[in-house]
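The chain that follows stands alone, in the form predicted on its own, written as structure tokens.
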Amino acid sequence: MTYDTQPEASHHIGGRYVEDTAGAAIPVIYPATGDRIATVHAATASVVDQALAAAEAAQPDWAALSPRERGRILTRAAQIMRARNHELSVLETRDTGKPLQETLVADATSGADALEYFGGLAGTLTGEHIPLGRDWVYTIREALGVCVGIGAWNYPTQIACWKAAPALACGNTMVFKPSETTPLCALKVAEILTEAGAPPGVFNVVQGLGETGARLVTDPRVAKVSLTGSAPTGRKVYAAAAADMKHVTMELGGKSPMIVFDDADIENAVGGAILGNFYSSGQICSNGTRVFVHGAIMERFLDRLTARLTTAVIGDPLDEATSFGPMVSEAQMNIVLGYIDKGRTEGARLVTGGRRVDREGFYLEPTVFADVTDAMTIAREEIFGPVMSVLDFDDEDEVIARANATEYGLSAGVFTRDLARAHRVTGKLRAGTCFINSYNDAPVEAPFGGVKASGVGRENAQAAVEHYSQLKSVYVRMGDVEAPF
């Protein structure tokens, strides 16, 4: 089977497609050509209300199912997703522009991993017994209620599943709003969950921009908001949710450091830097875009990096030979070109790249700046594109201080053969997700999230259960009640 890029309708609510063309038209642009491949409509107020009403109505019965019944549905959805990985990957490539070589292994597959993991975990979500002499306390893990998920455009299938899987495993229902830039894939997640047996209203998808997100976040029926997006957007959503004491998970941006010591394996360090800067054309929140390289190996590092970047295959993202695709949109491409201009203007040395590729679509060359200082704009602000800043250092304590001198704290990486140093340095880096002699691994078994301006809460692993459920404590007195009067 193949998936049409034009969906049956814009929204998926209560187990079926729903359309309301009164909502503003949102064009879906294929980044490799700039052509419009579909159109969806933003959710009107009535569509948002319909989705929240469906989720609210479905939640009590969904939570009343045994955890294993919920788990079986999630596991079945994972199996369907894996069986349709190629079709889902082609759709994701058309939605995002990411090479099929990448989407085949890092998008729907990751979403299926999340559905399978939390499907298996569902039956373990129990409380505890706390003995207090003759008396005792027991705890009950309860669902929060209706959850809202707001996705980013870089991993639309994965993000929808990363939010839906723990939410649904814990007995919640969800209304998910994908990014208006990549609206297609979440609809297929809703289709697959429905096919797997999720009752109507358990997982709903509505399209829209900021106005739609604001309606969802501020609605009193919503108990929890989970956002993947930029730090400025996160601050607004966090504040709006806090006004009603809603639970939140904020997975936001970063300006993450990658530290390469003089004893590092150069090939592995260059490989990590490529994964941490140019995978998905640099459009990954956890990317290690500040690459601190020890002065003793700087030129060797840059030489190998430059040589390996010449082997990148820039081309049609639907060709599995292509390893580097376009930016997601013309607007994002222009933002990144602006940062490249700032890098030149502020005195960084352009090692390679720096230009738009001469072909249709929104392609930029993989770009590397050296001689970057901590004060430069490209070393301080999240670019979200294929631009690497290389900074030199000589001292361990110095590089730790510089690495931590940012408002962000999502990820960090260390490359060294000295594992004692690797653990020592990692222990001092202020980041929620760290890597030793690797970069950007994100298995569902490991918690993922940041500190400082990079967000609050964790996605994936058992840690996510804490963010999609709440504990009720029940004190049981076995004897008489003593009162002062």
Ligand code: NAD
Contents of the next structure:
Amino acid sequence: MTYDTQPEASHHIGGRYVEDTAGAAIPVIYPATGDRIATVHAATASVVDQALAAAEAAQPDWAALSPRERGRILTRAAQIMRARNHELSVLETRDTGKPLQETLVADATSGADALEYFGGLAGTLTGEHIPLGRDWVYTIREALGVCVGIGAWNYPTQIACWKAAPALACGNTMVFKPSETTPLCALKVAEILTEAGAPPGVFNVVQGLGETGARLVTDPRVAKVSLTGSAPTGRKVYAAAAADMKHVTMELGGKSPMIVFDDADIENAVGGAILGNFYSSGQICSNGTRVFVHGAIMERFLDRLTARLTTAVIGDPLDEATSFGPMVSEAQMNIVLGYIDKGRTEGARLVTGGRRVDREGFYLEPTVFADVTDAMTIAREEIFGPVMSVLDFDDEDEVIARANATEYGLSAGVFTRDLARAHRVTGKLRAGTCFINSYNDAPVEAPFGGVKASGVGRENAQAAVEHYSQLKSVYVRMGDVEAPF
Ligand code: NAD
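If the structure you just shared is the form predicted on its own, then what does the corresponding form predicted together with nicotinamide-adenine-dinucleotide (NAD) look like?
First the chain shown before, then all remaining chains and molecules of the complex.
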């Protein structure tokens, strides 16, 4: 079975599909061909209102359910998602252009992991008892209320689930706005949660561009906003949320370093660099796009890297043999081509790639620049495409300072056989997630998020609970009140 790419309607509100064609048409383009595969409509003001009203009306009863019952619904949704992994993966591939080889293992499966994990956690969310001699305080972990989730286009199913699962486990309801570039998959998440027993209004999806996102963020009914997107959008959303003192989680961009010391296992380091630059055609926020390689092993590293890149299978993303697909959109492809031009004109050495692939769709070759210096644009700005910058170094302190010399701090990787060095260096790297002899693993059990311009707050793990709930302290006096008069 496969899903139709054209959804039944644009929005999913109150447990059912809702359409309002008065909203601007948003074409959904299959990146591998450039063909239009669906059309959805941006939410009008009345659709946004309907979604927020549904979420607000559903929230008190949802929060009043026993947490284990909420958890059971999330767990059931995880099971449905796993059972439908294949059709969800095909839809994700059509929505994003990512190869089916990837979507089968990294998207609905990751979403299901989050639903299962937070489903299991729901029954354990408790407050504490704080003894004060005769008196005591107890704390109650309460939901925040209506949460808004806003997604980027690279992992539409995963992002919807990473936000919905902890939010719903804690007793919140959510209105989620997917990226206008990939609007299809979040609707399936809503369908599945509804089928699993989530009451109407608990999880709603509305379509739209930044303007719709802004309307959601500024609505007084909203208690919290969780955004996955670029740092410039993050700044706007954070500022808008601050006006009403709303809670925020910001999962933003990066320009993460990967450091390969001269004692590293070269094949593993090359494998990490490939995963951290070319998986999802490089459209991953945590990618290690500044690869610092020790001068003594530079030529060996580049030889092995270029040899392995020739084995990339670039082609039809729906063919499971394909390991490298197109960029998500023509616009994103052109942005990346602009960066490749900058790399050339600023003097970096193009080792491989650098061009469009000669076929329909938005394909770029996996691209590697060597002799990159810290000041070059390609070493400073997030490209969000398959462009790796290789820089050389010869001293540990020097490379740590250079790795940290960025406005971002999402991830960082270290490849070395020296365990003491691995831990010493990760201790000094300013990043939310560090990898030792690995890159880009994101298990739901581990907190994920950035420092500096890469974001605020954490998704996944127990840490996410802190960002979707708040504590109420209740002081209990056991004796008489002693007032001064
Ligand atoms: P984007 O910032 O252009 O858009 C993200 C979302 O924000 C979209 O849904 C968009 O419609 C919405 N939006 C735009 N302006 C808004 C506004 N003023 N108010 C409210 N919402 C608004 O990002 P993108 O191009 O879709 O995605 C790529 C970016 O996302 C990259 O920078 C990437 O690093 C980042 N990203 C981060 C993570 C993470 O977890 N840290 C994961 C994936 C992607």
